[in-house]
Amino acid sequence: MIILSGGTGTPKLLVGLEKVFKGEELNIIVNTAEDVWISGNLLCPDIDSVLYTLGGVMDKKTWWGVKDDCFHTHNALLRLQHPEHLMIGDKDRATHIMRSELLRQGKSLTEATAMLARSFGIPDRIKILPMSDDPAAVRTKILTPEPEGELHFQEFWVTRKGEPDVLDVSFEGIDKVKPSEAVVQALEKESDALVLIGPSNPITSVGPILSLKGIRELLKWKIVMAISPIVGTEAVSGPAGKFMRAKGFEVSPSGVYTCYKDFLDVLVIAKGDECPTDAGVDVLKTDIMIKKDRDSKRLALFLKRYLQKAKSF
């Protein structure tokens, strides 16, 4: 199975994935869009969410960074007038700076996050892909009303919480980096494997792997599920509706299917809510929120037992 992943609605489905799935090959393709140099280090929320979660580490209060955290170095820095908007736990802090020396030692961003991998006790049949080894290359721009402006991810949803109002969304640079060979590869290897769109934002999280040169026209050649991060007109979590807004896609299942209309196959969405598509396009209905552990598994359960009974005709 490949399976897309950014923000934090994948990673909370990864949880279910990787115990239902249990035994079988997980290549997860991670936006790297929302990478920035920090301090010195390279920090990859994305990345990082798919490591400690899979790792057993997530802070899974907040989805961000490391459990039982605590930030001596961030209140030293900022006690020495270093600005430091971004608040980094110290064991967090670790991860981006043992990223930080391997690619400053030479090897790629995937080299780097298939280390780090290890180094979390994460089995070696779940590959986790940067989209691009080009770090931090991509940098998603938020454009909100002046005197604001543009804006980083970082500053729009940490620093400003998500406030602005959105009048645009771009991902800078995407033009001149190219998708990462291992990237290629797995989308390559088998023309019948799944990939699997997880509810995650379809526009800052899953949008900059879309855009990379080649990656729609292979993913019409795959079997494509997508989960909707949308329930009625509402996202689940985040700022998924704004981004949709700004980009002309109406807040709704239906709008998250014009997203990916051209590539996919199956959209599963939430039970009472409708969603008409082109013919050859399955819609199916099911409780699709995740606010436990459990919920994970029971909604990986369900995609389990559909693709089996695919399978079987």
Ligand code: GDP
The other form holds:
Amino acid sequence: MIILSGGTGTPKLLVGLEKVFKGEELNIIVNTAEDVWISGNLLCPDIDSVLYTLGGVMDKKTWWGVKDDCFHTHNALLRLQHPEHLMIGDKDRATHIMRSELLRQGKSLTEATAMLARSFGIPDRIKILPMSDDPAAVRTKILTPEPEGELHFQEFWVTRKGEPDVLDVSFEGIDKVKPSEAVVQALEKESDALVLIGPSNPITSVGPILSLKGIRELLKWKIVMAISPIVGTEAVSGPAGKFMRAKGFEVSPSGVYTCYKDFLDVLVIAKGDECPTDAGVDVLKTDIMIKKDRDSKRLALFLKRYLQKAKSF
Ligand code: GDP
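So the form predicted alone is up there; where is the form predicted together with this ligand?
Now the complete complex, all chains and molecules, led by this one.
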């Protein structure tokens, strides 16, 4: 199975997928458009969330960073008047240091991620694939009204707490970046593999992956299933609603469908929602809220049962 992931909704689902699809190879293609060099190290928020979730150390209260982390280095840097705008925990920073050292030694981001995955005890059958091997070459920019104007995603979401109105979202540098070789290979090699788009932000998490050259074309040849990150007319969490509206999509499961319409086969939405689609697209309804690990397992089992039934036809 191939999975497209951001840093919160899809990692929540990975907890169950890993258990329910035991023994199966999982290729997780992860967004890197929010990556940023900070205090000398490369922070890859979405890759880190996937590593921490599968490595069993995710802080599941906040869905970022390592559980029970401390902030001695961050606080010491502030005392030195080094402006570090993101709060980075010490254990979290250790991941960034190892990754950056590996990159400085000439390893690719894909190789560095594989080495980190091994260090976190993640089995070999699970491949965490950065969408591209050009570190921090794509920058998600959020256009807000003047005087602030254009903000980096992290500035908008962390420093400004997602408060400004959003006029547009863009991915600076995306035209110059290629999908990684491992990503293309996974999509080409596994010709009959299912592609699962987890309940991630369709604009800033899945959007950059889909914007890479050739990816949408490759997906047209696959069975693609997406889980809606929108319930009713609101995102379950985060700024997806604001971003979808700014890009001209309705904030609803129908809006999610429109984002993926050119290649989508199955859309999973909340029980109380409706989503008219073109012929040939299945809409499945179930509880898509993931509050505990058992919710993740239940949703993963629901997907597995549907796939088994679909295969038997
Ligand atoms: P980011 O990188 O932190 O923005 O994370 P993602 O893009 O992976 O996840 C954010 C999206 O996950 C948001 O649009 C949320 O609406 C969605 N989300 C978060 N929790 C849940 C959940 O329990 N169920 C569903 N269906 N979506 C969720």
